[in-house]
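What follows is a single chain, given as structure tokens, in the form predicted alone.
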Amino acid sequence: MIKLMNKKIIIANWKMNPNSLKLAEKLFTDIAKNISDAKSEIVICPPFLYLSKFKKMSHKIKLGAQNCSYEESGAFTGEISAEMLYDIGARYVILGHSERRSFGETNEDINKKIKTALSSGLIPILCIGEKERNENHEYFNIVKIQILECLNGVKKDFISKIIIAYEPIWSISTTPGRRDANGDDFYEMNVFIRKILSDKFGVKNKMPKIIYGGSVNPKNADEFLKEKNSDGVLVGNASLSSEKFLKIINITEGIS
């Protein structure tokens, strides 16, 4: 059953790194040993093939995965299902996210798999977020047709059960001519999403848990997490390196 504690939670998305088993249990075992005392939800989401190695290093740490496939079987070369990675040790996965975006995953591809995980036990974390911000505030209607688009069809008693992440594109590290997002950003985004949620689903005392998830580091991961109230983070490139990722653990923790 799928159940999601009243807690931060801080997300490591690993994307294709370490590129070696060797690297990749000496930066989870560098995290894993410094943690006893969380209270605070920490998900690692490595690369696929890592898994099954990290179901057995930590009960501290919470196994994701980058991405599943929507169909649960078949002649799908190179997939993934949802039940495999719940198997096999997985209890979240990220869907949406802006780089696979970019390969040209759509809102209706995306749904079949929020739906699908969520029939096979994982809980989705479901990236949103927009290119550019301008004058207009057009992004307003690029998120909010994401949002509608994505959970299209999934049912009202769900909702709470999966995590959004707002990631601007904007404010990714990979992005050229990128900029720093600020507490303001995320906040107004998240009064947003929420008046969505709530105007379509109903949902307004079983909110999803709404996260930032754009460039997360030590120096900028309390002004998101404290100021502007948070119920989480995604960390990207930060989260490969075991002092950054621990920092922003221990930031967490101060809030929690």
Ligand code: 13P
Second form
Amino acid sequence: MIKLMNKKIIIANWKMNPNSLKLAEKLFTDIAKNISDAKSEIVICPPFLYLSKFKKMSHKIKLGAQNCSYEESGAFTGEISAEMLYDIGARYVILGHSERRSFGETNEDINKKIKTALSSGLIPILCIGEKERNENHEYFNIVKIQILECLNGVKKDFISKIIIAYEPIWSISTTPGRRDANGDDFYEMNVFIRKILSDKFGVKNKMPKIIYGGSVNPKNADEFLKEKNSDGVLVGNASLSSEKFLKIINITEGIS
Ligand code: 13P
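Condition change, the form predicted alone to the form predicted together with 1,3-dihydroxyacetonephosphate (13P):
To see the whole picture, the full complex is given below, headed by that same chain.
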């Protein structure tokens, strides 16, 4: 497993885009050729199909997948294993994204995927976040349950290797009627996540990276990056524009 450096991380989740290898290569190259001096960790998570193509295209950009099976191998039609992903050059894997949870993925499934990913050498990027907020503050409990169930039985030493992405669904660019989150929303949840991890796993000095995702763009990125405990951002829509993604990288470089 690669060592997580003590620097900010910017992760692009391309989701199911772009629609052709040609466009994907262009997007990747436009980013790669402009980041030779970057000190931040830059990760691109394209659709599975493009991973092997990108493997040798940049030393600067690390590759991640957007999902993996919790099974190691066997008769699981349509699935892709963590070991296959590692072999093809991926070093990260997004797990528990709200778009996958909406297909029925449970905390228990995600928990199994995290364990399989870790044992294959991949760094899991665990996505958590509530659908909506109300004045009863139930969202704290939802996030707490997600963390405890998704990380159930994960050994303490592995906790610091995981990246936790707080992605409130109500702020994601494609959520109907979405609202903007702000730095305070992230800060408050970041403190809460740290407390849960510290109480449950006793990882006070070996915290995982905690990052924010949800409509991050060049206009608001600094708000989420400059928070005291912010370790980076997970970018969806804006990562499909090399210009916007490079601007976010530049903002991160200015803050790191
Ligand atoms: P957007 O940046 O498009 O809101 O997507 C966020 C996300 O889901 C990243 O995983």
